[in-house]
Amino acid sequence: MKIVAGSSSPMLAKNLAKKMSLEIADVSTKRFPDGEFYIKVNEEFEHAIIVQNTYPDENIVELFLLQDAVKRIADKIDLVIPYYGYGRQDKIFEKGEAISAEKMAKLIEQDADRVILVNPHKDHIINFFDIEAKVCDGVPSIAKFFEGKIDVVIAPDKGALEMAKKASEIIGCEYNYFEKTRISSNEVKMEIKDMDVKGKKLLIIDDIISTGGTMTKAIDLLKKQNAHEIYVSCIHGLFIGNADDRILKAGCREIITTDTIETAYSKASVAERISLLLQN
């Protein structure tokens, strides 16, 4: 059995190999001029886990490479996708649309035996694989580096809840959420309901840091209300436009995120819960 590394994610890749005691196997790849993938895989092995994203589009291709050269080599294919790109589109809104998340199940499961997903969009994703598929979460590997570090756990808004209540009940502190109200159709109002944060140490935590707007604004109102320190921490960090930039200039202490894409803020590993997900 060997780690296969995609180009996306190699932090991750090495992190699970020291987790599993394994070696990360040789494979010899290139980008010619215009842009296309090669992939060359250099030794035999009949088990191999193949780490990749598909995010941005140009790792898409790169995975169904890296799954066409494995399969022709290895017996069983297990896939480790940290970040599933075109998750958003998990179901129809409109007529007319692609259920992206569908179709991406669908081409990746074609060289695959099982797949495992780090926090995607919905969990319910994985329900759009005809094989096996499994979900890692990703909230207690940062939890587990915030133990003692912090007061409160907070969400940006309601879709993040569930995670802040979970991390919070692993570092053994409190957790609350911002409720946001539209006021108008440019202005959403958003504020931590019954909660004094003055003095405390406040962790926000969300599954995806894109352009980092909504992290600015919920720092600039925990900093009025003279909130001790402010952490942010994400699953996934994609920091679009230098929003990591944006968001210490706001007054962050510091970033955190897990190794699914790999940032300088990448301190939180996910390799240990995916390795035991791999040995179940």
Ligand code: R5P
Contents of the next structure:
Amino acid sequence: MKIVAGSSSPMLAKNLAKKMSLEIADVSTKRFPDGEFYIKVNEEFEHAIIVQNTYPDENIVELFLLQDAVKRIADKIDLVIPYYGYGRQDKIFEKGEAISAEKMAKLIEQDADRVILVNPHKDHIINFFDIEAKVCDGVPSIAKFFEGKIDVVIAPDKGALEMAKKASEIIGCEYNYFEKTRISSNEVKMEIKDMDVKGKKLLIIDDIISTGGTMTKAIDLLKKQNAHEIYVSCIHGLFIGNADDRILKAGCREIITTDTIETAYSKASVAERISLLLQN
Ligand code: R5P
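Can you switch from the form predicted on its own and show the form predicted in complex with ligand R5P instead?
Every chain and every other molecule in the complex is listed next, the one we just looked at coming first.
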């Protein structure tokens, strides 16, 4: 069995190989002058674990070609998609839209026997796959990092409440969330109900940081309430357009993410949790 490491998450692939006592397969890749991707697998093995994100777009084509090359050599393909890009559109919100999360699943499953997604935007996304599909939860990896450092875990909205609750149970502290009340068509009030955060050490947790708008707003509000220290964490740190700088400048002490998308903040690895799912 070999790990086939796509270019999106080499550190996670390496960590996974170490956890599972496997080697990374010898694969040659290049991009042609026009940007098209080329891959050649330089060895033979029966069972492959491919690790590759479906974000940004160029990584999707790379994934398809990795799958195609590997299926011509191996009998079995396990696919680990650390960050399942295109997961946000998981249903029809308005008539005429595509369901990108489903379309991606239908294309991916053509050349895979089993798939693991780390915290997809919604858990029901795994039901779009007709092959065995599992969700790996990266929240415990983040929570362990903050053990003994935090008084309250806060979800920036109700959607992240379950993550905040789980993290708080592991850390052994309280949890809460920002409730959003629509004041007018262009004004939303965000507040934490029934909790005084003054002087407390807070961890804000979400699944994705994209532009950083959600986190900076939450930090501003918590600072106004005289929070003592604010930490920010997420599973998938996209950090579009220097979002990390804006979050740090807003008054965050430290940003911690998992290694699904590799950045300087990827300090909580999900490799062990993925390896446990692969061994079951
Ligand atoms: C939204 O549904 C997600 O859970 C995140 O809250 C969102 O993607 C964060 O985006 P941004 O960093 O652009 O505010």
